[in-house]
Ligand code: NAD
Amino acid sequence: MREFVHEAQPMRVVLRPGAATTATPDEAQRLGLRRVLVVSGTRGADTAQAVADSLGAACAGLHTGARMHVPVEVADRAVEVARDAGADGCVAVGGGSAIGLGKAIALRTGLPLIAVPSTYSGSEATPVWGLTEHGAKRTGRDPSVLPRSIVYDPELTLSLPVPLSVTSGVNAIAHGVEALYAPDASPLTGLMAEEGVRAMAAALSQVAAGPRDVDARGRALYGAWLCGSCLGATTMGLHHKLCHVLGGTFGLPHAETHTVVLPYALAYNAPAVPGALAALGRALDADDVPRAMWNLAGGLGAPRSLAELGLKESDLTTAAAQAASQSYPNPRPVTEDGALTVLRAAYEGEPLSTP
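If we look at the form predicted on its own, what structure does this chain have alone?
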């Protein structure tokens, strides 16, 4: 018998084409919201405006100030806007930056959050928040930031460029990967993680071949939901810690960083996680899982090295020291030398295989 604890996340999920403007008003009404602030980034402002328009009189305003890694000053401004508008709820429309800003508002104000994702990060399915201050990104968990409803609309992702679709999707896969060897994993998260990785990997290949394929886009959102739910239910390890350091301290782009680092972090942990490797092997139909992950992303045009993302070689030791300085669960002990080994391999971006 395997002992475990599993806590189900209380949320409602809607997935269908056109849902952004048809289901979001229904979800707001179901929650009893009458003055909803819509938040987004500048890139997704047009889509957010369409959602705001669909809310009609229930929309209290549109704020387009979301930024990557949610700087504290950006969160402070959004909270001020929400309070000035007399908002009784928030709708976050866009990628991880917009969802993250919506969570920051929920964390500070307690307002219920509806998420309308336009990428595959999976953040919308988690009670995890993140804020960046003084060059360091800190994260935490709080049930108040978990969206009450998620509205998945495949049509919102049709214009998402293939390179960004790939990196966003691999970002989601990373959640499923680390959930498979998390210390607080359960049989259910294991099933969800394996299915999420399988669904996302297959969908990304189909999206790359046909970016306007609504069905493939929908399957990618399904995979993002499963992998994100695993992130919300378990504790992440070395891979996520490295990416938080690289993003928060050095400003590297979130999804691209996850995509580059994942194969190397997985290779580092591989000797200690045979069960996770077996599940991932089934999901990817591969014997050498880290190499398969490297092939998947790179074969679809994603960046393969941290050097490509703008990291300097001289930054590697600083990043390794930061990653090793904090305690967090990982199947292999994380020393500064171990973290540096992973970072250096990811910096160079060379092919790899599991020992």
Given for the second form:
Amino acid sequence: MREFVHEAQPMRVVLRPGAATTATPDEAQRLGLRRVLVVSGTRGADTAQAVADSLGAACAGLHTGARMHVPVEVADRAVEVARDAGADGCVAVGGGSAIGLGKAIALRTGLPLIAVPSTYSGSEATPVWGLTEHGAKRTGRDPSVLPRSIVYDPELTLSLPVPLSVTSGVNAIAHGVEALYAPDASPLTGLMAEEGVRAMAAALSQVAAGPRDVDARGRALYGAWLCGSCLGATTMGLHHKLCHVLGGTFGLPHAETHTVVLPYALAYNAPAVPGALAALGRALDADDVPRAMWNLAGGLGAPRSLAELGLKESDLTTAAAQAASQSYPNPRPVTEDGALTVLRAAYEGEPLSTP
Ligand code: NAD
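Condition change, the form predicted on its own to the form predicted together with ligand NAD:
Whole complex next, starting from this chain.
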């Protein structure tokens, strides 16, 4: 018998082509919303406008002020806009940054949130919020920021360039990988993680071959949902901690950093997680999982080294010290030397060999 605790997240999920404008009004209506504020970044403003138009009289306004990592002044302004508009709900359209802004509004106002994701970051499936102040990112968990509905529309992601699709997809895979060895994993998160990694890995190759393949885009969103749900349900380890340090302290780009670090972090943990490796081996149809991960992303043209992302060699020791000094669950103890070994290999982007 395997003992476990699993807490199901209360949310509805709709996935179909065209859903951004056909399902969002229905989701708002189901929640009894009559004055919804739509938020997005400037790049996603056209799509957000289309969603706002589809809401008709139930739309109280469009705010296109989302920025990366949700600076606190950006959140303050959005909360003010929501209050001035008399909003009774919020729809966030875009990637993790737009959804992060929607969560900041929900956190401060208690307004229900509907997420319409346009990347594979997975933020839409978690009760985790983040805010950046004075260059430092604070994160926390609060059930009020978990979107009540997710509306996945593969057509929204057709414009996501292949390089961003690949790195965003591997960002999702990273959630599934670490969920497989999380201390609070359950049989259900295990199933979701394995299927999520399988779906995303297969979809990414199809998306790279045909970026306008709606079916492949839908499979990628399906994988993003499963992997994002794992992120929301479990506690992440060394890989996510390293990426948090590299993004927070050294300003490295989010999805690209996840893509470069994942094979090396997994290689470090591999000796301690035979069950996770077996699940990933099935998902990727591979014997050497870290190597298969390295081949997948690099083969689709993703960056392979932290040096390419702009990290300086002299930053490695500081990053390793920061990652080792914080407490988080990881299947293998994380020493400063251990973190440095992972970071140095990722810095150089060296090929991984079978242990
Ligand atoms: P993002 O939202 O900043 O989007 C990345 C880039 O892609 C942006 O330039 C954006 O304009 C563009 N873009 C988005 N959708 C597009 C589309 N369909 N077509 C063309 N371009 C498009 O980044 P992200 O990778 O989606 O999310 C990263 C952020 O989300 C980080 O701040 C991260 O910390 C956060 N995040 C939070 C959670 C959570 O659970 N709270 C989970 C994952 C990520």
